[in-house]
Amino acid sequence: MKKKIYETIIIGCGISGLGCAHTLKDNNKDFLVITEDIGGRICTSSDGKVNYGAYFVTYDYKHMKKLVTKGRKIRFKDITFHNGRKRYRFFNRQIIKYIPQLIKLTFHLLKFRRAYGIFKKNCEHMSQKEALEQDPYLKSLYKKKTIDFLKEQHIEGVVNKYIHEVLYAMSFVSDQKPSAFSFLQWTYQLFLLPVNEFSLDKNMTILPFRKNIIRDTVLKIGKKGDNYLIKTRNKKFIARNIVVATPPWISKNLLHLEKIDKTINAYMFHVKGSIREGWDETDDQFFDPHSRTCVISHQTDGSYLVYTKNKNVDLNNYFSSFDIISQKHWKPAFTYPEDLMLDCIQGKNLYLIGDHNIGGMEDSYITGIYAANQIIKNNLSQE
């Protein structure tokens, strides 16, 4: 019996898995996920009602937001930063003295957005790398560390004061090891925009194409002639078109690439319990990059996500009595962009999609579209 030949495969079902399979679906295209689980990193308590993962949606996630549910809104005012000994909230008097560097840093967040804004729409019909190049302003703040962007706009002060707490607590690593470009991007959703809290329901992500969706391990990609040979724990598969939607570690050694950005490892607590006084003035409580520990945040069924760089953390610290209810580690959870620009067509009808370029929710979301998009324009063309 002659082997089915799959129009295209896609190889993993997280974000980017799901923006691919879901343009695939909506022209009508022929297609087969491989997955070992539906929503990758976005994870969950065992109720559904806590996320471990993927944690927040903001304003500018135009795709993202007709997958999911909004929740708790979670407002830069209300963070508590700790630095060191020091614990304090964002208007307060000190603030006074940063307002001339407050104001410099709103406006290159503004010119930042306009630009990322035309930058994630031509992304939908062209490589990331390739809308890189189309914008010189964009290349090179991806191609400069944070640091130096800081200095060379005096603006260290009101950064290392109220916002490299909230980059550390997202990326767990100090934000002047970054690319400038991520540092821009993650800075103007949280400081200018409305950022939620986020449920998704799974189940009903899936329901358009969940017959076409086979659990299992992808072990190996080959040729067979002028097609693709996809060889998983249980079985072989052949397709014309292969979309790699894995995580860059496990892209990595299916695609043999050279190097990927370097991983992060994160930790996780969740915790039921009293909170000590003095921990307890907000919901969210931000460490500063010395610290073991990047975040505590309150959740609405009075429990408490601990996130942490390191799994030797005492607990005792922050509560008088606890127990955990769950605990993940990921080693690793993520990698941070620095200046690599991995193409998304790895070969003839190869696509890498995903957050190996550009972290975040909807920019993976749209390397799918992206890699969909070139499935579809190259079909018509062959008809």
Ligand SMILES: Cc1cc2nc3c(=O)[nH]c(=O)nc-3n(C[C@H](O)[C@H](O)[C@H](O)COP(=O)(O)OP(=O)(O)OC[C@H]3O[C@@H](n4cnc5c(N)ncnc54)[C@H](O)[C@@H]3O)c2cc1C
Contents of the next structure:
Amino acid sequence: MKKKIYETIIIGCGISGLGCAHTLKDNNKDFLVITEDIGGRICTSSDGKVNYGAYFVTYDYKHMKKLVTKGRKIRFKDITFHNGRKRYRFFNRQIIKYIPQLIKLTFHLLKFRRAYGIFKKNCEHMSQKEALEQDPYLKSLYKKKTIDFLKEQHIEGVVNKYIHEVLYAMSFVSDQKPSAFSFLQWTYQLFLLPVNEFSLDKNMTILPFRKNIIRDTVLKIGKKGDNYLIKTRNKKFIARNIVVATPPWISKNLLHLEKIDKTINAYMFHVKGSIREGWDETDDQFFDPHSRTCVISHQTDGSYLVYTKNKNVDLNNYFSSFDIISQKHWKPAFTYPEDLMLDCIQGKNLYLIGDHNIGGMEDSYITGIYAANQIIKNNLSQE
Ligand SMILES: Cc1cc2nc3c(=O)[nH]c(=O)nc-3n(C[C@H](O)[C@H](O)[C@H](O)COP(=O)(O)OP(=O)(O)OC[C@H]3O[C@@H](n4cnc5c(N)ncnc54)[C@H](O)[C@@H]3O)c2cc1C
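How about the form predicted together with this ligand, since we already have the form predicted on its own?
Starting with the chain above, the whole complex follows.
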């Protein structure tokens, strides 16, 4: 019997694969998803109430917002910062001395937001690489290290005092090597916009294409004439278009990519217990980058999430008594891109999507929209 040739196979069903699948479905295109799980790095406790991976959405998550239900608001003013033995909030008397820097920083954040909004819109119909080429301002930020940007703009003071901890909590990186692009990308969203915890109903999300999903692991992608041959643990598949929506370190192997950026690890402990005095002032405790602990976050069900850079952090420092409900070793959690972007088009009808260039769910989702739009456009031109 002749083997079925799929129009498109999407490998991976995290948020980027979902972006691609939803766009193809909305345009009545045929596709198959081969994936190990649904949601990828959007993963939760067994009762679905606590996010163990991706944690928040912001006001500017235009595409993502349609798929999720918003939860507790995370307010900048309610974060307690811990720097060595010092403990403080953002709005305190010391902030007065940083007001000129704060104004300057806010100007940069607003400027970035405007350019980034246009960039994301462009990315629906252009690869991230092409869209970046069109904007010299964003391109220079992508190539610049945060540390150099802050020095140039004379805003290290306010960043080291307050925002440093926020970025450490978000990125698990203890230095300022990530690009000025990613610094501004996260800082403007956390600093200027409403930020919420969220939940993703995975069954509802895949309902429109539930029957197009196969749970399996892809081991190899090869060519078969003009088409692609996919070898999984259990079977072989043939497709005209392939969309690789796996995490960067898996895509690297599947596509034999030479370059892959630095990977970042993190540990997560989901804890039930009595928190010690000093760690209970507000729901979110953010730590300075010299600490091995990045965040402690009080959950609406009374439990706590503790993110650390080190497996051997002593939780007795924070809890007088506790049980670990679950723990997860994010090895890696994500990459941080250091200079040049990878192209989405990796060959004829072969697409790479996800967060290999730009971190976060919204941008990942948009890479999925772009790959789907390319497939739809190519189909139209062949008809
Ligand atoms: C701890 C943590 C906290 C984060 N917090 C936030 C946050 O608050 N906000 C935010 O916007 N982003 C956050 N992120 C980043 C965000 O989760 C990612 O940028 C985004 O989810 C990437 O989506 P993706 O679809 O590209 O990859 P993934 O979510 O990794 O999905 C990859 C998919 O590929 C599948 N797969 C892997 N290998 C194979 C294979 N060989 N064969 C078949 N299928 C395969 C997996 O099963 C999965 O379905 C966080 C990430 C982590 C780890």
